[in-house]
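Take a look at this single chain, the form predicted alone, given in C-alpha cells.
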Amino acid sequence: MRRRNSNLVIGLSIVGLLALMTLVSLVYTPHDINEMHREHRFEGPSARFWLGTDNFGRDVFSRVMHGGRTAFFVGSTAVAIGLVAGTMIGGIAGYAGSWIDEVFMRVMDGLLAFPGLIMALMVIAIAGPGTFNTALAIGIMSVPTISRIARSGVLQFKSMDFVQAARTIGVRPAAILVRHILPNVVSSLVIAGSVAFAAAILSEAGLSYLGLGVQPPTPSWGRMLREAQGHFLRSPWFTLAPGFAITLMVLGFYMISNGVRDALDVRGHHL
C-alpha cells in the first residue's frame, strides 16, 4: 500500500513545490523579469542570480519563476476546455447510443486522424499566437481523447440497476446522466486530466519553442529553450533551468496519474 502510494505522494510534492514558486512569483522574484544588466550577460549562478542570467543579462531565476505562471495557467485552460468538451461529447454520446452516438464518435475519430501537433497549429493559424490562444488550441487537441474516455464510463454504468431504476421512477436523462452515472466516471477522467496536463505543458513547451505559442515579453520556459539554444556551451545554466523546470511539471502530474490509478486498483482490490 505504503509502496504504491509514494506516486501520488511524490507527484503531489513535485507539483506542490512549483505551484508555490509560482503563487510567490505573484508578490515577489529577486529581480524584475524584464530588467537587463548587460554587464552581467551570461553570467553563472551566483549570490546575485541564482541561476545565473539570460543572453540580455535577465535574471534566469526570476523568469522560471514567473514562466510557472504561464506553464500553469495553460495547463489548467486547456484541461478545464478539454475535460468541459470532452465529457459532454462522450457523456451525450455514449447515453444517447443509436446514430448520436455514431455521428459524434466519427467526428472524434477525424480529429484523432489530425497529429496533435498539427491541429494546433491549424488553430493558432486562425486565432493567432498568443497565451490564451495557446491554451485553447491544445485544449482542443485533448478533447477526442476525453470524449472517448467518458464515452466509456458512461456505457459500462448507464445498464446498471441504479441507472435503471432512476429511469423507471421518471428521471429525466439529463439528470440520470449528471447525477448518477458521471459521479462514477470522475476517477478515470482525473487520471485523464492529469495526463492531459503534462501532455499540455510539453504541447505549450513546443510551441513557444517554434515561436507559435506565448509570445514575449511573457516568460515560457519552451520559449526561454529556444532563445538558450545557441548558448549551451558557453551558458549551460541558462538552457538547463527552463529544462528542468518542464521535466519535474511533466513528471509530477505523470505520477500523479499513475499514484490515483494505484489507489484505485488497491480500492478496487479491498472491495
Contents of the next structure:
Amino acid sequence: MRRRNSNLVIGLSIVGLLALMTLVSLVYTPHDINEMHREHRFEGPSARFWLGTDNFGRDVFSRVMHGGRTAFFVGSTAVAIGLVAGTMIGGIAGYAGSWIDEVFMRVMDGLLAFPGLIMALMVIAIAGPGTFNTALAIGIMSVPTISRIARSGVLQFKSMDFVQAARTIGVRPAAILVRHILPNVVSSLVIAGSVAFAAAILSEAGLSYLGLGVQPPTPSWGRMLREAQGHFLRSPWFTLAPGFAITLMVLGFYMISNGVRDALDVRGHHL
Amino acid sequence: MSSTYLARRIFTLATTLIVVAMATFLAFEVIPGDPVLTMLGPDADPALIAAMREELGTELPPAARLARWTRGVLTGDLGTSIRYARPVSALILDRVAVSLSIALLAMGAVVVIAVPLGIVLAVRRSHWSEPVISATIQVGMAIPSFWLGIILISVFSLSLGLFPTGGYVPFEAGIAASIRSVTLPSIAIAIPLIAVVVRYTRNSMIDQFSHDYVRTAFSKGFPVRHVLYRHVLRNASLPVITVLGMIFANVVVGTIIIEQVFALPGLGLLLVTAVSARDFPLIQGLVLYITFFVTLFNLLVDIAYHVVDPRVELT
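With the form predicted alone already on screen, would you show the form predicted together with its partner chain?
Now the complete complex, all chains and molecules, led by this one.
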C-alpha cells in the first residue's frame, strides 16, 4: 500500500511546489527578470543570485520562476484543447457508431500517423510562433490519442443497462454522453491528461529551444536553454537550472499519471 | 503469413497515407490571407508575386490544386522550395543520410541496451531495488534530449575533446569519422527512450511470470534459464516489438531537435529552417515525406509482429 501511493504523493508534491513557485513569481521575484547586471555576468550561485546569472547578467532563478508561468500556461491550455476536442470527437464517434465512427476514426488514425512535433511545427508554420500558438499546436497534437481513449471508454459503457435505461426514458444523446458516460471515463482521461501535460512541457521546451515556440521577452525554460547553449563551461548553472526545471515538471506529471493508474488498477504493474 | 492479413494491412496503410496527404494539403489551404503575400511580404516585387502565384497555382480552383498536388505526390514531385529555389525532393535526398544515420544509431542503441537491461531488471528483482529502478526510469523518461545533448557536447567535446562539437562527416569521408560525428546526438536521443523501453520490457517479462505456463514449466523441472529464454522471453517479446515500433516516431522527432543542437544538416534542420522562413512547399514536402516514412516503418513492425505471432490478427 505504501509503495502504491508514493508515485502520486511525490508527483503531486513536485507539481505543487512548481505551482507555488510560479504563483509567487506573480507577486515577487528576487530580481527583475530583464534587469541586466552587466558587472555580474556568468556568475555562480550566491546569496544575491541564488542560481547565478546568465550571459547578460540577468538573475537565472527569477527567470526560472517566471518560466514556470509559460510552462503552466502552455501545458494547461494545450491539455484543455486536447481534452475538449478529443473527448467530443471520441465521444461522438463511439456513441454514434456506424459510418460516423468509421470516418472520424480513420481521420484520427491519419492524424496519429504524424509524429507529434511534426504536426506542431506544421501548425506553427501556418499560425506563426508565439505563446498561444505554441499551446494550440501542442493541443492539436494530443487530440487523436485522447479521442481514441474517450471512444473506447464510451464503447465500454454504451451497451450497459444504465445507459440503455436512460435512453429508454428519452434522455437526449448529448445528455447521456455528458451525464452518464463521461463520469465513468474521467479516470482514464485524468491519466491521459497528465501524460499529455508532461508531453506538452517537453514539446514547448523543444519548440522554444528551436526558436519557434515562445518568443522573447517572455522567459521560457526551452528558450533559456537556447540562450545558454555554448556557455556551459563558463557557467554550468545557467544551463543546468532550466533543464532541471523542465525535467522536474515532466517527472511530476509522469508520476501523477502512474500514481492514478496504480490507484485504479490493482493488478497493473507499476513503476 | 496469410495474404488476407497483408492485403488488409496494406489497405489500412493506404487509407492512412491518403488522410496524411489530404491533411498536409488542407493544412496549407486554411492559411489566413494570401499565402504568397505571407511568404514574400506585402512590399514584394509584383512580377515576383505573379511568378510565385503561377508556380504555386494559387489562382487555380481548390479542386485543380488538389489534383495537381496529388499528381505531384504520386510522381515524387513535391514542388520547389522558395528559399532554396530547388526541387524539394532533391533537398530531401541531399540530407536524408544525416538524419537516417542518427536515427538508426539511436534506434540500435535503444534495442541493444534497453531490451537486455529490461530482461535483467525483471529477473533480478529485489525488494530494495524496486523504488530505485522505478525512480531512475521515470527520471530518465523526463529528461529533454536536447538538454542532454548540450551537456554531452560540453563534457565530451569541449572538455575532453573526444567527439566533434557538431557538424556531419559524410560516409564517403571515412566510416569511423562519420559515426563519430553522429554518436553524441544519437546517445542524447536514445537515453530517454532507453528508459521507456526498459520499462516496457521489464513489465512485459514480469507480466508473463504470473502465467500458469511458467509454473507448469518449472514444475516439469526445466532449469530457470530454459524457462526464461524459451518460454517467457518468447511471449514477452511481442509487446516489446510494439513499443519499438512506437518509439521510432520519437526517434524521428528527436533527430529534428538534436540536429539543431549539433548543427547537423539533416531533414530536421531543413524543416526548422523551412518553418522559420515560412517556405510552405518545403514544409509540406518534408512533413509528408517524414510521416510516410514513419508510417511505412510501422507497417514493417506490424508485419514482424505477425511473423513472430501468427495468431495476431488485424484489429
